[in-house]
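Take a look at this one chain, the form predicted on its own, written out in structure tokens.
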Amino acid sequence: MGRAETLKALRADAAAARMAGLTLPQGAAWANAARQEALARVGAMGLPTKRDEYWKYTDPASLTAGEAPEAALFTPDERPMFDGTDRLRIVFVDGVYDPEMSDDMSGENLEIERLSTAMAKDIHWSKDLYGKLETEGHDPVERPLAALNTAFATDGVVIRATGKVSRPVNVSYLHRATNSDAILHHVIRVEKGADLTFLENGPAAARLSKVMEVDVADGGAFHHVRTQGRDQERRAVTGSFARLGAGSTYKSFTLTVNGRLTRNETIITITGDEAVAHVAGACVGDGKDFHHDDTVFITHDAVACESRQVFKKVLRNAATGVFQGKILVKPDAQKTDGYQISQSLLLDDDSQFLAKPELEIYADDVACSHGSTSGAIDETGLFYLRSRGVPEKEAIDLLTLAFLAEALAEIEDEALAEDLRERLESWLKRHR
């Protein structure tokens, strides 16, 4: 058996193991058809293994295992995330919607309901989106874990913004069972000229699979801020698929601390002229069991568009960070402005940062750049602070926060950005 045949067999075995205990949820005819199509794609692709090129830095075995590895529960020692923000809160406990802890699903310029409710209706606007952006996101790279999610997702939210939504929508994920295995799928439509801020926080489950499909129409704006729960042993794979219309804006920021394995994939296709897409992340990892992977693919398929990828990782005590980022500029996407930076701050000799930045450009009137660096703490800056009486550990924390500042600056809401800075500072102080 050749290498290709061996890899195909391994993928098929992984898919069979993962799906052995899963059952396709039932809904309206269109929903059932979408799930069956996704299931067929999983069958054709199989599930990833460590031998796949796109997974060579991250072992997906615990994400494709038939049962979720157990994860000890974590009791937070700080106030709830986004607690100081006036928001519409929706709560999922181990992947199940909790109506008692959630706010009423209504708001000005806002239509929102559970995924299971929407997919039980014969006619619903999400019919044109569910699974569609995820399917398009497989070109040119297969993303079978996302297809698996589309087939088997048990819950989530569908949101349609028809104008400027004054209160952010906040989805909170609580982890209460050590062996919970959540599969969530969100569908979001931002109509022409509408504006929505979407907040996410919490660990969700011992193992989480989450897909988010976001369609931003001409002139629309989508702002996304996500914090991934501080549970030490949680595992998560997330996929965000976005399509941008003319003059639209998509900005997403993710803060990650703790966790055993996290793989965040972001796939954005810019289809309208003068659109803007920013994706950023700050990650702080501590310990040999910490593994964090950001994988980003942005396709420019329109004129005079802008994209930014800004990712910063602080790693210590043998933690591992991964960044795979690509900007693809198609032939007619002239006047593209693409920027990509991935950097790591290694606080010991045992931690590692694995990076694969890429540009693929087929247009001749573009301004694209990418860079990736990895290094230790700035000794000159450390000496300067120490010489002015700042204790060494506090000085390292200050330099760490300064290193992460460029990623945090991508958050448009300054109040949210400041809240996350304070939480990062507190986390660093506790881990001195």
Given for the second form:
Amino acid sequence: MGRAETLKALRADAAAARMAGLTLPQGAAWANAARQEALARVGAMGLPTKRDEYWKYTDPASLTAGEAPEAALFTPDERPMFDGTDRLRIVFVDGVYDPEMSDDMSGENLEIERLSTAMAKDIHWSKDLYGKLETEGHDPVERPLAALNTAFATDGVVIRATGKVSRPVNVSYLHRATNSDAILHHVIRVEKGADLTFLENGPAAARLSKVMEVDVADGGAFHHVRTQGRDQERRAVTGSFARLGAGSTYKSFTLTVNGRLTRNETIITITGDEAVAHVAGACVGDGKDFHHDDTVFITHDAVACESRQVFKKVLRNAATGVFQGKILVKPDAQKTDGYQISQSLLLDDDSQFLAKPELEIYADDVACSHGSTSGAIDETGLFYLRSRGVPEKEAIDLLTLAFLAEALAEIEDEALAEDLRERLESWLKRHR
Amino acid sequence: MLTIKNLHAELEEEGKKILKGVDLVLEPGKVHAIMGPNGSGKSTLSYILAGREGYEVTEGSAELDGVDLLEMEPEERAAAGLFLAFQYPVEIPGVGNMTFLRTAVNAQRKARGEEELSAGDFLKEVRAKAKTLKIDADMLKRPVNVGFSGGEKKRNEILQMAMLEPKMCILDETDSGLDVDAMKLVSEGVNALRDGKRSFLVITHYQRLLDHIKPDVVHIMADGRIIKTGGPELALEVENNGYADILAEEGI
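Previous: the form predicted on its own; requested now: the form predicted together with its partner chain:
Up next: the whole complex, starting with the chain shown before.
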């Protein structure tokens, strides 16, 4: 067999192994059709293997295995995430909706229900979105794990913001079983001029597959803040697919501490003029079992749009960080303002940061900048702080938080940013 | 206050000898100046006293009030009352100046077993001291030294000194990069801290700083040693005639 055929066979094997124990959930006709189509996409693509170029730095084996590798439970000793924010809380335990812990699904300018409920209805607005943005997201790079999610997702939330939504929607994912394998899918539509804040937190399961499709109409705004849970052994692959209309805004920030394997993909297509897309992430990892991968693909297909990718990673004790980020500027996307920065702070010689920053530009009147660096703590700065009486470990923490500051600054809500900063500070203290 | 005896030091990596037997005794409340040509080891001396890595002390001692400085970590030296105003203050992006100051003040208090300063008391003090140095609220909010002009950086050093209230202050070419007005402002800041007990070691190339900060003793340093010690008139001699005569006198 040639290389291509071998790869195809390996992908098919991976898909067969992953799907062996899965059954397609049943719903309304349109929902069943959407799942069947997704299944066909998985059939055509197979699932990724470590020989795939797009998975060169992250081995997908544990994400495509038939069963979720066991992950020990973790009980957080800190205040619940986002507890300082008045929010509408939806809780999934190991991927299963928990009505007891969840708030009533209603709110001002807000239509919200479970995915499983929406997909059981013969007529539902989410029909036009479910699996659609995911499907478009395979061009030019295939993302078969997202297609698998569309086929087999058991639940999630569908949200339609029709105006300014005053209370953020907070989906919390709890992890209670050591071998849980959750597949969740959210569909979000921000209507013209509407404004929604979406908060996510928690590990979700031993293994989580999560896809979120977000359609932001003209002038709409979507704010997303996510924390992924401190469980050491959890695994997650997530895909955020977004389409942005004219003058719309999409701002997303993710904080990741711990976790054995995390692959966060963000795929944004800007289709309307003067839209803004910001994607940021801060991650801190300790130990050889920590592997975190941010993969971002932003396509500019409209005039005078702005995109920012800001990713910062702090790695120690042989932890691994990956960044694959791309800005694609189509021929007509003039006046594009693109910015991409990915940086790692390596606190020892054993940790590694693998980065693949890419720009692909077909328009001639654009401003795109990108940078990627890895470095150690600045010795001069460290001495300066110590010479003022700040003990070495405290000084290193201070410089580490300073390193992460640019990513945290992407969070618009200052109280929330400060809260996350404090949590990071405690994490650093514990890991001195 | 500060007693340096026969201090020898070299660059750790290259083994290059920089200090070749420095002797200096600085009494409480006094201001000593060290002058000397480029490469004489003045800045190295200040770094070694503050505990910067990269140097190896091969011989001799340095004590602050009878305590061996060379055995201490930089932060311990600071808590013991040593302060170095840097020739090139370091920019620390992402750390607010105010946060930095408060962290430093409280870390030193903690190390000395004192109670930490409350946020209110700290703020009051820092505002008052910043005002006399013409440091505005914006400079206090900005990241440490980032985007500061040369003069602003040096004023910021003096503000730190004023907040930390060290007993032994070393000023490493604090006049470099300052215009006349800034030098006056910085000098006033330093002079305000002279209280008869606090000691100063002022490293400079030029007499003009010593017009503002009047030294009790002037040392000339060359080739890693102090080769001549005298009164303020020694600085004037250097200003008028350069180092050549003095160096020749000492056979360097």
